[in-house]
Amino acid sequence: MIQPRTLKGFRDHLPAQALARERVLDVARRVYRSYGFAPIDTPALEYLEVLTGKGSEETDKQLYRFTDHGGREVGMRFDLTVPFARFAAQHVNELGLPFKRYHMATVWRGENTQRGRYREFMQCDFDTIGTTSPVADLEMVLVVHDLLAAIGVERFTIRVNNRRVLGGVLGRLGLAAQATGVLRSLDKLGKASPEAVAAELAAQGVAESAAATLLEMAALSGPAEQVLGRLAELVGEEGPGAAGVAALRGIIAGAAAAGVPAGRVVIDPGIARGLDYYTGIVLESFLDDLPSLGSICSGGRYDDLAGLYTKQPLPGVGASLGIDRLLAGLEELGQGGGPETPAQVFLAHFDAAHLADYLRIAAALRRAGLAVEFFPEPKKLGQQLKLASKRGIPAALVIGGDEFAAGTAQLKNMAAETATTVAWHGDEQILLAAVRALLATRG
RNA sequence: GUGGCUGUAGCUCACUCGGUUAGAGCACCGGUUUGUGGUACCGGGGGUAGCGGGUUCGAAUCCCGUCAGCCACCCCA
């Protein structure tokens, strides 16, 4: 015998669990569309060298490669954004831009795993391409909170940073130069002690009054004027840090004017994200309940997405909801609940006779629209009835022959057991209305 | 990738110093005289104790390896 079983970081989806998955795909689906994001799709597979090319050290670790079948060298992707460069270099005549696209799909990386951290997930990324707008860095944000929202989080917050102002900050500190060593230890805040953090900077070389002015640069927290108001002062009157904070500024004010409950973006000087390639806003977002998790979406402004793949500069903005990540938080909080079918309606398979009248009262409630769970077998009742409780399936249909021959149905309403008896003579019409109506008694 | 913790039925767990055919609750399947679910009662299936090896007269219990999950680091969704 075989064992069954996954590999490390590959995972099974029962129906409760894949259930929710497509919710939350269907909502961020709608959510992209509604601010007129395309969809785009790209293979799995990549030439090793598209992925490859841009590669720091960490995401070749983590790639998983081999030698195809004709002695191609290739590579699965591991995440959106360079399948993206690699098509946006490779499509822009026939685009357009600005371009927007969304792109929800698995990606694959052979690191370690653990809570929320697997080495097959999905992700649902979002971009805007070839216009350097700040409208396109606040509609970022904006979709950001439509979609958790959307998605029905309850509590969660979005941390919004520019580079610019980091960059401004080190600059006036003179500390420009080591910029990535300085950000890879604040980057440890709120891991690490301010105090391990001040050790680590001062081993760099940075001055004790610069290490404290950036420990409280990134500490910096509160109601987004105040932060706003320190952080001008740090960065002064001009220069890239003045434009960043300014940046920050209208992103704040802008999320006000769409109507973005206060509260939900805060200005957080600490985050400063991927090393490498943003260089305008960035932003992570947590939940409340379950900050440990990590970032759930996250994202930024970069200068050049396909330099890589093309002279044609292509600056732009994007996101990534990490969906897998996402689900496993709600699931820890208790807000994973859900039902383990997408029936609506049960029909019991009472009387074999009966089976073509069976089929065509499936047929009419589908044709209607809904989902109809016909048993497959005439089974004893009581057992067609408890799979149906079990499942969790709304509404059940029980006609048998003495129905049949008085025209009427049972309705059941399996939550609130109940049972009501319609009068249909055949039409299936009115059993239909009776079903909508016990459905829309339940939201 | 590095370090640590954990691994007994689908799930949550038990098995006193290593000692006979590894148990319980829930879940699952069936029944309670053949047309009705979530309650009750009865019965049943399911574990070579993750897998492999070692120590021992004898191991779920000790040791090693391996696989997997979790935690920290790293990095990130």
Given for the second form:
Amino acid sequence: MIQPRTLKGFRDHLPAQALARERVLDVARRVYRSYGFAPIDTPALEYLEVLTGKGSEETDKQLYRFTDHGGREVGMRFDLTVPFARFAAQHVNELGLPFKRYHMATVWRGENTQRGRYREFMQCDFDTIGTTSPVADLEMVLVVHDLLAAIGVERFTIRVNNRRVLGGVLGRLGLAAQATGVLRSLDKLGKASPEAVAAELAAQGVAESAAATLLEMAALSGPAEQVLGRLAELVGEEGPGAAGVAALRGIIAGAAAAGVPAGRVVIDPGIARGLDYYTGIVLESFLDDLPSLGSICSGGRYDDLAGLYTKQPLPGVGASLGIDRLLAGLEELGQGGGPETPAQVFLAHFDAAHLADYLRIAAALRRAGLAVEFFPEPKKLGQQLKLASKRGIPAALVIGGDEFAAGTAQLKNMAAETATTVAWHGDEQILLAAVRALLATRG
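Could I see the form predicted alone next, after the form predicted together with the RNA?
If you are looking for partners or other molecules, they are not here, because only the chain is given.
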């Protein structure tokens, strides 16, 4: 007998979890499409050369890789951005530019598991490729805001920075050649103490005074103009750093013009994002009441990534919603929006002689937009209703031979454990109205 079990970092999703995920995906599709993003899909398996050397040394180590039956070196995608860059380079002539896509799919990383972090998880990405316009950067921020608000997140903050600002500071400190290692160290702030990050910088040969400046920069907080003013002093009046500060100022102004509540988007110079392909704006989003969970939606601008696959310039910008981490956080905070159910109405199979009538009723309710579960066989009523209650289905219809003869039905409120008699006389529209009235009382 084989013991039923799952690998570490991999999970089964029971109906309640899967339904909650489906709800978030439905919301994300609606928000993404409202901005003009179109769906795409890419293979889970790519040539290894497509994936390696694109994210960081860490993601290369985390890749699930192997030699396939054809002797090819292949890997499982670790995110959806790198495959999208390959996709865009391969299909650019068919797409037209700029191109806006969204992609919801599973990715794999062989990393240490922790709260809200797994080895197999789903990402929910949106990206714009083929433009360097600051409007595309701003739109990324607005989509993230609208997405989290539409999902029902009550308190969250979107933290933005710009890699050009970080590059400008590093340039003035004489650390431009060490940018990759320094930024990876800075990206650990929040997970590691400033002292630990300082020690790591020292191990890279960063002078104590330079490390102090970097940590001061990363710790800046407060009103946007105050933070931007200090950043302007650190980067100087010219060069990419100054342009990065101006871009951040534009993000804050644009978010305000679009009606984003004050304080929802903030400047956080400590955000570096660990992936090497980011070149401009970088973004992370946090639940205000659970910041230790980590970012629930992250992204940024990557102007050079697709250049690894084509000579045609394909600058891009986009973000990814971490569905599993978000759902874990909302569940912990009690903001999941209530239990999801597979159906709204349970139709009991009470009398086998009336199978055709049951099928007609179920079809009528479904045509009206209700989700109906019809029990497949005429078992004991108590057994059927017990199953409906276990699944959280809010309403149940019980119609036996006597009820069909009298033209009535029993409509049960499963949560309140009450029942009402509905005189419907064969008119499914009357049943429909009664069911909708019951569902409306549940909000």
